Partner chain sequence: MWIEGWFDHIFGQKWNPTYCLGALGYYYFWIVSISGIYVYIFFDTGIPAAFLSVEYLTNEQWWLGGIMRSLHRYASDAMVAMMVLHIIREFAFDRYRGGRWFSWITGIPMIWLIIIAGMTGYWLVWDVLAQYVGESTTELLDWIPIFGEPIARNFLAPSHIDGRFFTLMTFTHIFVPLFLLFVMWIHLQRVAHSRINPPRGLAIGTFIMLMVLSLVVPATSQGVADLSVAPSPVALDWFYLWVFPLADIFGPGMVWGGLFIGSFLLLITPWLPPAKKVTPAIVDLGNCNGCTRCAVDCPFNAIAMVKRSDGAAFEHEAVVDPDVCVACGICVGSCPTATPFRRAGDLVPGIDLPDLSLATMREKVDTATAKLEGPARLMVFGCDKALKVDKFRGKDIATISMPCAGMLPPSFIDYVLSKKMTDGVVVTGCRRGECHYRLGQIWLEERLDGNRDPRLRKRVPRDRILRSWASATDGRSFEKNITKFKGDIELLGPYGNENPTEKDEAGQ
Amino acid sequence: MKQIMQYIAQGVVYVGFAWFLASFAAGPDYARIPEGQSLIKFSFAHSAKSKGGCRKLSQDELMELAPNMRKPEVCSRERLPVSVKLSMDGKVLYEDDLQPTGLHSDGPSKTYQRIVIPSGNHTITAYLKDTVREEGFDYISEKQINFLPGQSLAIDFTRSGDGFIFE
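Could you put down the structure of only this chain, in the form predicted on its own?
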């Protein structure tokens, strides 16, 4: 009789624990995008042009190097920062100067931005500068998009074509 009561108590504990876990599976409600809104995911990794030029080594400098390291020119590995801007209907949503990654600042500049916008018809413009130019941008892409509620748009970058890919 004692053993039967133990099995019943154990069953009650198991059912209670299962109910506790099931309550977390059913809630709380989570919405990736608020109702009536849309989402832009602006994400890319891009390596800008090299920051410095090359310089020729003198004969004395070459002789100080090991024979397998004797190259007549030494070039900087450091890259320029990448300037980006994202606007919607002429209003700036995101703007930044992305520094290169890596130990010697020789890696790609990276960003990931998640921007919630109102649904509807919008003009999205993406800008990128990866050179030493003082004014303007090297790549500009513009797209007219009718965002449906809950729709998500990914914007990526590639050097070919206009540069930006809207998917």
The other form holds:
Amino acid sequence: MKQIMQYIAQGVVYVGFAWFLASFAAGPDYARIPEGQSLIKFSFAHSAKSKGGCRKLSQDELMELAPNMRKPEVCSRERLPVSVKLSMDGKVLYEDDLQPTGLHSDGPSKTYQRIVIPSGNHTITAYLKDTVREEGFDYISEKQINFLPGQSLAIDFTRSGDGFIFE
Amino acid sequence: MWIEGWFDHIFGQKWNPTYCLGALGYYYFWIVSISGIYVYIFFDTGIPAAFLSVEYLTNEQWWLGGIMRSLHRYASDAMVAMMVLHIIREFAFDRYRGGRWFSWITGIPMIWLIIIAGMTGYWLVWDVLAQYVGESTTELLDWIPIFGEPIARNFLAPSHIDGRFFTLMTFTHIFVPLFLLFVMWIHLQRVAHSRINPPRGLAIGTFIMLMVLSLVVPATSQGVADLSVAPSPVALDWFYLWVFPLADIFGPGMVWGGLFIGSFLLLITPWLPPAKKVTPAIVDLGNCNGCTRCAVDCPFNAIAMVKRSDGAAFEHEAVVDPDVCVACGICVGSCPTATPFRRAGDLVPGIDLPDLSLATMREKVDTATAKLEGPARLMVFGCDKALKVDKFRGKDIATISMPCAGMLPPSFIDYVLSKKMTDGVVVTGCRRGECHYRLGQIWLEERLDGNRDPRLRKRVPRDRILRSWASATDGRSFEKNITKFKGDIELLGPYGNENPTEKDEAGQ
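Rather than the form predicted on its own that you just supplied, could I have the structure of the form predicted together with its partner chain?
All chains and molecules follow, beginning with the one already shown.
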């Protein structure tokens, strides 16, 4: 009788452990984005123009270089920061001056932003400046998007083509 | 200890799962490995091939592939559960200091490897959960400024990801567990006679439990990943993926800081106060004949047998590593020269504990038993790590406590009975399978049963010995056992003329 009770108790322990495993192996649910919200992932890695600009080499200077090193222009390594702004319906969601990466500040400026927004119809405008200009932006893209709940919009940037890419 | 006591009642001391949490972890690892190999045979890398191959296993081949997938998941989760319980238990019972520091700190990278292995496994399914894990992991990694451009960009949009990514993840998911296996092997290097398999009954029971769970609640995917839709909500595996919600709440910097500070604190735990200094065992070459018993019986490989250095006519001598020795005294219990009958000269065995030498022990026993009176005089040999025996001392009960019951040379029992110092002997210590120093209780049992050197002599009447293993919380049952034993001894009467004849001893 005692052994039967032991087996029953063992069964209870096993069922309890199985219940514990099943309860936390696939749940409880976790919502990273609240219900009725959408997501914008704004990210790029982009090198701005050289900070010091470029200079043409003279003929004498070129002749001093090895034949395989004779580039007509020399540019400073250091890059300008990339100024960026993202707005929704005229309201700024994100704005920053992204410094170039690298020990010599010659790497690309980069960003990765997750921005949760309310679902619905919105006008998204992205701005980017990668030159020495003092006012305005070099690239501006605007798009009217009807965000469904849970929808994720990716905004990337490439120098070739139209600049910003909405996916 | 209460919990362990309940499990003792339910499973018996032999099958008690709380005594073999580490072994259960190893067992689950093998289940994960075997089921993983099977799943890998059918796994296809690529988008959406990865998702479809797992769906095939889950739905069309549910009778084997689906079960294997579920076993893979649930055994992985059970492994994490065992790992956490194992850490808590070793910490709670102060089993991480001294000679155990090596096992403790080699366990820390295992935590990381197990979690990483689990996370990479979830990426491979390429369902909504995989997308969530992929995005969250890369976002977390991007906080560390080592990547040229954010690796989370790989999950920016559907066009950003390709099938080669799965090849990399598959390699990681195979390599990390292999490395984990290597660390698991290192983890046990300082543990002699380590037990990496749970008792058969427990292994069968837990496997049946996993099988039934796999059939009743099979592991399923959460719909194919779609990078144009945010993966939310997701049904998380909280055994592995708890770190991501924490990163959402506290930010990746706090999470990394917490993980590294937590790991660092765990690493230095064996050296944190209160420091407990023990004086390691010492070898007396004049009495050591190099028999190797102490080296074989040491639970922590703290004793090495090296070439004789004193010119004596023996091949080896024992050498104690003071950094590894925990001063449990099990080596003293195993030494054939550790016998209280010796009266010629000082009582110095081949190996001894300075904090409780054999000579001191004999002196204490002599003094304590000299005052005993009554029809059933008992000598109780106890263990510092188990039930405190001092509180049972009385006019007919003498007690002595040692660092571990395994320190007791069986000849001590013979000594107190044959010298008629007591009428019965009680041996107690940690519960079966629960010895603080892992093996002391097992070795003592084997010595009393005559299965391990030094054996208890046959002339010692077994009905005058009570073995009552008791932890600190088992005082009531221990008292009950002693009371009953006293009655038995009274019925037996005083210890008679049971000294051996030469014929008796020759028979042994």
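Just so we're clear, the structure is a prediction, and the values are computed from it rather than from any experiment. Note that the rigid core is defined as the largest set of C-alphas that superpose within 1.5 Å between two forms. Positions refer to the first chain, counted from 1.
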Would you say residue 131 moves between these two forms, meaning its CA shifts by 2 Å or more once the core is fitted?
no
